[in-house]
Structure formats: C-alpha cells, structure tokens
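Consider the single chain below, provided in structure tokens and representing the form predicted alone.
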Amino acid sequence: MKALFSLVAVVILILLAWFGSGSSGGAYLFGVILPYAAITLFVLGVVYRVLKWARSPVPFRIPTSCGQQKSLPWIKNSNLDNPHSLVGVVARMALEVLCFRSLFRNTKAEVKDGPRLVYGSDKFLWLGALAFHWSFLIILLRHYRFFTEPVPGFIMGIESLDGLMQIGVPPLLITNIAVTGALLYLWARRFTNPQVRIISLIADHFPLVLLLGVVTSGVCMRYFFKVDLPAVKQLAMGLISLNPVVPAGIGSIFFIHLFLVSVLLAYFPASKLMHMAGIFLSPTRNLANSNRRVRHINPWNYPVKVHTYEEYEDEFRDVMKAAGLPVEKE
C-alpha cells in the first residue's frame, strides 16, 4: 500500500502538469512560477536543515571505526578506517563520498537450511547506489548546456562520453540506461527483500518513484516525444538570467519533467535525500580519532552534587546487613 500510494501520488503529478500545462496560463504556471517556487524551497531549506546540524554541539569525538586506533608507536594503526589527522579523515571523506566505501563492506543476513543465520556480502546494493548517483550526477552536469551560450567544451566531451555506444539517433546515453536500472533495482529491492520491506515507509518509496518519473519523462521526451530543444534552452536561459520567457509549441511531456523536477526539488529538504548534505555534518564520519592522544573535555559540564558509594553505604548500611549484603565498613 506504500508503494501504491507513491506511485498514485506520482501519477497525479503527471496529470496535474499534462492537463495543467495545456491551460490558459498554465504554460507560465508550469514554466515559471513552480520552478522558482522549487527552487527557493530547495535552497531555503537545505540552509534551515545544514544550519540545524551545525548547532547541534557534539563535544566528544564519536568517529565511526572498522580499525586500529593510533596509540603507541609499536602498535600499528588503520589511517583511513580509524584516522587521527585531517589528512586521513579528508581521505576517508573522500572514499565515502566518491565510492561509497562503507557501503561496499555491507553485509545481509540470510536464513539457510537447518535453520542457520548466514551472514554474506552485499555488493548489489553497492553497485546499484553507486550506479545512480554517479549517472545521475552526470545527467546533471549534461543539462548544465541549457544554461549556457556557449556550451563549455568539458560539457560537450561528458555528453560525447555518454553516448560512445552510438547506437541510434539520438545515441543512446549509458547514463540513461545505468541510472534506470539502479533506481529500479533499488525500488524492486524494497519488495524482495523481507527485512528492508516491512521497515520500508512511504518516504522510502515516494522519492524512487518520484526519481522514476523524472528520468522516465527524460528519457522519453529525448527518444519518443520530440520537443523543441530551442525554445527549451531559451526557457532555461530567462529562468537562470531572472527574465523568463516561456516559448510557444514546447510540449507537455516537458512541462511534465519541469514539474516532477520542481516537486523533487521542493520535496528534496524534508526527505531522507538531505544524506547528501547530511554525509559532511556526521560526527561520526567527519572527526579524527584522538581519544588515546588527547584528553576531551566537555566544555559544557557543570559542578554537580554526587552520591559516593561511601555515603550510600552510610546511609543505608544497617538495611544492608540486614539484608546480608557484603558492606565495606562494619
């Protein structure tokens, strides 16, 4: 029922541009006002939310580790899975954030015969998440083009890159392929899986389906529903220079991937994809590992009143013995 509810919710999405974006007016709805919309919520919120966490005080090193911590100088340390310098936590940034290096260790646990809980590697959802995001990142830098005249060469080599299959016309883009497969991988996951299916929520589905929907649109308005790419490059250039000018014949199937686009940037702070901020904020990934080199102290103690076991045992000493507790002082 989650899932069919984010798949509803998408598709009245779609109608809502279709029928909307053929309206009076609501070629500029669509063109203008949602989009700058979108992408004030967007940048609004993302500054609330990064804002947020900065405040947050974490007064003692809480690094994640899968290694030997630096100690004495005979005991050998693990300078990426346990750093002790900002040198090795940029490196290990780096590898997270790049190569999704914790994630490649994943592990599932499965029930065999016998019955016997068997624990093995999990490299599909590696390759899966690594496969969406890296296309995905290409994707957008491929529509950087549209907002600019002229095109940057490195702009033109990506694009070049992406379609060496070069088969068809258009060519086919690998990004195309990779970033479909993996989100639809990703989102089948959510049902085969026992475990990740019954913790799944709507906020798991919603954004797959909506991500769906966006490179589902893409994809056919490059190779099925053809639209005027000039007048969507001169929608691009009024949106991006604050002087929008939404051109006459664009087509809906368009209007449909700016308004899935524009949801997916107003939804994109309130979701569980504010991990892509989120990843650089994280004490636990974004500290070095000193607590055997240097002794932290929480700035924000106060004097307290404490109870020694001492007094306790003053105080309650006589129910003690009687109790047949052992007692220190008799």
The other form holds:
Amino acid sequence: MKALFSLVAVVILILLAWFGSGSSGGAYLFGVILPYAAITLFVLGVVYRVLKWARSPVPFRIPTSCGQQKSLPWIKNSNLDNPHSLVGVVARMALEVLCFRSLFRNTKAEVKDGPRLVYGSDKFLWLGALAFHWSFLIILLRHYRFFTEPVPGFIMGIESLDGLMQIGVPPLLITNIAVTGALLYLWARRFTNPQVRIISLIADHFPLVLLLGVVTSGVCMRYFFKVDLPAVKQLAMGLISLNPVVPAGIGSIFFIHLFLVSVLLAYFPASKLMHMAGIFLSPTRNLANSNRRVRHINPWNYPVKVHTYEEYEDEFRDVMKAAGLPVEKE
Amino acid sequence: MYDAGKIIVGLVIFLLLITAPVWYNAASGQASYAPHLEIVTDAKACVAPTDYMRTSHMELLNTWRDEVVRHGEREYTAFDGTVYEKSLSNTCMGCHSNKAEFCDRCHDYMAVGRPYCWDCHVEPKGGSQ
Ligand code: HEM
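Show the form predicted together with the partner chain, please, the one above being the form predicted alone.
The next block holds the full complex; its first chain is the one shown before.
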C-alpha cells in the first residue's frame, strides 16, 4: 500500500510535468520558477534543520565505543573504534562518510530450523548503499557540465572513465547501471525482507521511487529520447547567472527530469534524506571518548540551593537538645 | 549552540559547494557564451532534419556504422531524397570539413570530450583539436 502510494505519487508528478510543460508559460514554470523555488527551499531547509540540531545540548560524550578505550600506556587502545583524539575522530568520520563503515558491520538475524536464532554477516545492504551513493555523487559531478563554462577538465575525465566500456554511442556509463541496479535492490529489499517490510513507511518508499524516477528519466534522456543538449545548457547557465531563459524545443522528458529533481530538492529538508547532514552531527560518531580523562562540565548546571548540616542544626537546635540528641555547637 | 564554530564552518562549506557554479561562472565571465557553429558547405540541408541532427547525430552515426560494417549497406537515402554514402570521414566531414569550428566547438561546450572515433577514422586536415 505504502509502496503503491509512493509509486502513484511519482507517476502523478511525471504526468504533471509532461502535460504542464507543453506551453511556453508551462515551460517557464517547470524550467525556471519551480527549480528556483526548490533550490531556495533546499538551502534554507537544510541550514534551518542543521541549526536546529545544533541547539540540542551535548553535555557528555556518548560515542559508541566498539574497541578498547585509551587508558594506561601498556593497554592497546583502538583509536578508530574508541577515538580519544581529534585525529581518531576525523579518521572514524571519514571512514563512516566515505565507506559506510558501520553499515559494513551490518548483521542479519534469522530463525533457522530448531528453532535456532542465527546471526550472520549481511554485506548486501552495505554494497547497495555504497554503489548508490558513489554513483550518485559521480553523476552529480558530471552534471556540472551543464552549469560551468568552460567545463573544468576533471569533469570530462570523469565522463570518459565512466564510459570506459565504450558500449554504444553515446557510450554506456557504468554509473548509470550501478545507480539503477542499486536503487532497485534497495527498494526490493523493502519487500522481500519481512522485518524491513513491516517498518517501511511512505517516508522510506517515496524517496526511493522519486530517485528511481529522476534516474530513469535521465537515463532515458541520454540513451532513448534525445533532447537538444546545447539548449539545456543554455537554460541551466541562465538559471545559474540569474538571467533565466527558456530556449524553445527542449523535449518534455527534460522537464520531467528537472521537475522530479525540483521535488526531490524541495522535499529533501523535510525527509529522511537529511541524513546527508545528519551523519556529520551524529554524537555517537563525532565525539572523542574523553569522558574519563577530561572534565566535562554540564553546561546547564545552575547553582543548586543546598541545606548544610550547620544550617540544619541552627534551625532545629532547640528541638534536638530537648530530645536529648547530641549537637555540635552549643 | 554547541560546537558552534565547527557547525558554522560545515554550513559555510555546504553553501560554497552548492553555489560553486555561480562563483565559477562569475569568475570565468562566460555564462552567456553559446558556441557559434560554422557551416562551410554550400548545401542547404544536412543528411537529416536539423532538429534531429542536433539531438541524435551520434545515433545516426552508430546506425550507419552497424549497417556498413555488419550488413555492407553503404547507401543512405536522406529525407529529401538525396543519396549519400554512409561514411563518417567522407560524408559528414565532406560537408563539415571544419571539424574544429563545428563538431569540436559544440562538443567542447557540452563536454563530450573527444569521441574516440578519430582514433581510427581520418580527420579532415587542419581540423584537429
Ligand atoms: C538530483 C539531481 C540529479 C540526478 C540524480 C540526475 C540523474 C541523471 C542521470 C542518472 C542521468 C543519465 C546520464 C548521466 O548519468 O549523465 C541524467 C541525465 C541528464 N540530466 Fe540529470 N540528474 C539530476 C539533476 C539534473 C539537473 C538539475 C538538470 C538540469 C540541467 C539535469 C539534466 C540532465 C540532462 C539534460 C541529462 C541528459 C544527459 C545526456 O543526454 O547525456 N539533471 N541525469
């Protein structure tokens, strides 16, 4: 149901862009106004959410420690899994962000005959996630050819590396296969694995279907329904230089692509995709385990009103004496 | 705010990355550049309608290549009835003999790189990148 809802939502978005971009006013709406609105929402939304997260107090160090803490000199410390210094934290974060190290340790629990509960290693989620994110990054970088003039050399380098297999004209790009395959796997996983299936919400299905829509429309545009790319670049450069123009005769497949991207950008700050910024702000990863070596003052400590024994005695001296209790001051 | 310094630096990096193309193009001053494609032939039309050529000339070349190399069909009847030889170096470059001011100029603009076709096929003289 939730998957179906997401699928239908994306199909409606596609139809909207398809029929909406037909007229010249529609092309302006889908080619200029909506992209501007989307990027504004994206930037402001991300900044807003990060600042909001940044206001939560972090009084104490709570890194997940998966290794030996730094203590006495002869006890070997595990600097990546229980970092004690900035260097360790930076290395841990880099491995996390670039290689998804924690996901690599993902395990699966299965009930086998017996019944026996068995834990096993499960690298497919890690592999799928890694393939998706890296392809996505490379594709985004390659898109800079629409947004820069002259195009920096390294972008052409990426493209020729990506088209290394030289299959077909224009050459088939490895990332296009990888990104589609990875997205299909990540989505299929939400159906085939019963535990994952039951916890999957619309907020999980929709971004996947939306990304599949973006990628499929892009792939279709490259290999099947060609559009006038110099005109696309004119439009993109117009957007970038705040001097928007909509050249006539760009196929509607381009507006579908661009509209889906706009929806993705606008939806981003409100969605789980915010893990892009969230990963950098994860206290279980980005803090050094210095709880014991450094004194951490609780930042919201206020002066506590204490009632000392002397004051207590002053207050009750007479009563205490009357009851025959010993007092310190006569 | 906790760790304000680090978070602000992170946000500034994020904003710089997002807006990088804006600064890049402002610095290069080429934002409104559009390649001027020089047609040096006297012919009025290309081997297919111009719109189609703009978007799909690579597909046409690929089809020609397959038809020539695999099926030995070397004749192509254009949309206006003219018959051409299916050949990259002879037909295309016969009319578009100014590769640098035509093919390359547009390919540079779109960062298509250098199609590997020229590893084997002959370029028109003086037309190389
Ligand atoms: C989240 C952002 C985006 C994603 C994930 C995405 C994805 C893709 C993919 C996978 C392709 C297939 C070809 C390739 O890999 O290079 C593609 C092609 C394309 N994209 Fe995007 N895209 C995005 C944003 C944009 C934007 C903002 C534009 C507007 C200029 C755009 C315009 C195009 C065009 C014109 C093509 C066809 C390229 C060709 O024929 O070689 N895309 N896109």
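In this text the structure is predicted, and so the values were computed from the model without any measurement. Residue numbers count along the first chain shown, from 1. For clarity, a rigid core is taken as the largest C-alpha set superposing within 1.5 Å between two forms.
**Q** Taking the rigid core as reference, does the Cα of Ser56 move 2 Å or more between the two forms?
**A** No.
**Q** Is Ala322 one of the residues whose C-alpha moves 2 Å or more between the two forms after the core fit?
**A** Superposed on the core, Ala322 moves its C-alpha 2 Å or more between the two forms.
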